[in-house]
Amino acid sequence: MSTKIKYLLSISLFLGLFIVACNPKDDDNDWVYNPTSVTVSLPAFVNTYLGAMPIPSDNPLTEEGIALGRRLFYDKRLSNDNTMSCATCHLQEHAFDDPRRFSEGTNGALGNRNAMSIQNLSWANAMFWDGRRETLEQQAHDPVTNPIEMRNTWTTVESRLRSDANYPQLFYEAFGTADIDSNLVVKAIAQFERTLVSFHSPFDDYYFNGNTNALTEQQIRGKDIYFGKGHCNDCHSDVLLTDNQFRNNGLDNVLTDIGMGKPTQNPDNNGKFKVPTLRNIALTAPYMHDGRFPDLQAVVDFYSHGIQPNSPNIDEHVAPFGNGFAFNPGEKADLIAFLQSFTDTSFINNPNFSNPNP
């Protein structure tokens, strides 16, 4: 064998060993796949009213999956220029909502809808204001490639995560493979998001736990308006404070955003948007799908006298009341005070929901 051939063979062998060393297979390490099942702790009244938390059979909750999803939720490498994570537009102190009217993408572009709060979404039957996605896994997929938001490709994200010193092992421990792909990324994020539950507000203490001292006298008057004259409970109902339906509440006579009508291609859905939860509503301004109302006062003023009764497909719960519910100043103040009783301070301060890599 010539010296040249021996040299080429030795180089090939070296390169082969180098590639193997830099790309360890799952069975070339001592990682352990033995995920620990998790059941999210919920107050008794939640289980009574809603039953067990719905969890997809192909993405059960585990300690390892939740921890991985939490890390990914705060990882800015999901965006094209490493400046933006899920948490950039979903801040814990704002009940995982964005205090800006429109979120800003990595190139400074603005969307045309207000970000939605992430809480109690395991019970949601559709995602986004227009319901274009059915599951949390599908919802988590979109922002990464959205040309106005993170502006990235999943190929780039997967490459970044595979080259990280820790992620391959974390994915293996959560899912039994270090072959990281977009499907596993969104599964992990969805697991973390399903743990973001909020049921410990003064309202809960008063209404479900029977603590008559949990609300002020003004808030109790506001409660009577909420369940009575204001008909708020018609749509913002039950434990979730939303019926998870899509409705037109009479914002506009002329629609510049047709909402649910676009993904469904059904004119009967034009102007319909998802009914948002009122949990932690005092923390999630601005309001409505386009963030047009800066505060709760503006929202209550709208429902008092600003409803457009000729809006296309206006909801049956709103239409009978014409331009609104005609609240007097005292009723407005009482109702706003009651809405503030939906704030769950334990939710926005829970260390299990915060950035694990500050």
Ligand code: HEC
The other form holds:
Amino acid sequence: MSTKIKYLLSISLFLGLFIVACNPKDDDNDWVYNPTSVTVSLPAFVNTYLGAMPIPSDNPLTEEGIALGRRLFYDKRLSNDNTMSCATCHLQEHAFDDPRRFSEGTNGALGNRNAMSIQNLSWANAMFWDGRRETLEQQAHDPVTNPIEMRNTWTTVESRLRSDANYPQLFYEAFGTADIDSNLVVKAIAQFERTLVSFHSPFDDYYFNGNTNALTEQQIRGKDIYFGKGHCNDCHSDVLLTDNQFRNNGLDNVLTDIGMGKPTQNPDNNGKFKVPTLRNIALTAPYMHDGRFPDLQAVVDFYSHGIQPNSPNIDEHVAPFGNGFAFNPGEKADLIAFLQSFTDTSFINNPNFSNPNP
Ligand code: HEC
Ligand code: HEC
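Can you now output the form predicted in complex with the ligand? The one shown was the form predicted alone.
Entire complex below, previous chain first.
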């Protein structure tokens, strides 16, 4: 071989190595960090009323991040004894809520709050019944170490995921590092949660898309109560069916749970709880922060004649009505029928939201 050819060969070998070294790969693996960005597709009316989905600048949605978050949401290794995932208490068929009054921790301990559904939370500015966390990322830190939920430590979760056969590559592909830590875990879970949007109910079809056949006669009568005599829309309002505020709807004269008063340490907030969305409400029994009402009949009975007007910090939208809106039995039935029109069967059957590793 002539010196010239040897020279050319070594140049190309050098270039080859150079290219390999610059390629975004992790050491000897053929992992690639080149995430595909995702925009969640929303019906036109949602864009009109709410604008684009708010996404934090430090956690953009990507295909890789969402798929990883979905896997983590369903992964029981997040709990101390490998028996419980987020989905144990947030079931897709219940709009990611728990049908039990109080969820059970891995040791069988019961909490004192009813679980909440997970839907359309990109637009929420506070998490939990008392609003003690601001973002989905912050929220997702809590259940893992909660002594009445997953009872784990983040160190244990991190080491389990690092020694898994697949997770290091999946984290690398989503975030450009296989150095798995709790912040990346909660970022991925939050990305998956932001894809959980529900806007395809008969109510949407009727109210926003103008399909007059989407509701029954009875449901249309119930709609008029919802927006009229029942004042429901004063708080469970607009496209999200919540105004995302914290209010006291008058459940108790004597508070056993002060709600938002606790994290804010402000007595003016005692008795205030997050106004929950009524989307998919027929699927998320039992109801209220403590799950006291087993069905919608009990809820409507409460708003009819069970409101406690002397409850501390009672909301101005219910205070003027004494014990309630005094519905007759026909009105109650109509209102319940209308609440059932918030059920979005495409949401609970969406295969993109189900367990990816059954
Ligand atoms: C043991 C049952 C249980 C487990 C496991 C659990 N949750 Fe929850 N979740 C709850 C309960 C109960 C609440 C309401 C607690 C409160 O307000 O004090 C809640 C509230 C939430 C909320 C707030 C929703 C809103 O509208 O403010 C989100 C989001 C959430 N959970 C996501 C998760 C994620 C993500 C995981 C897994 C990392 C998880 N949960 C694991 C029971 C559970
Ligand atoms: C003053 C504002 C306000 C008005 C008006 C109002 N609600 Fe509520 N609603 C709330 C709040 C706040 C909660 C949560 C209370 C709690 O758990 O402490 C709630 C809870 C609920 C729940 C339980 C949701 C769940 O996930 O557990 C249902 C169902 C409901 N309301 C339906 C209605 C209906 C129907 C009307 C009209 C008759 C109505 N609300 C009027 C504020 C309001």
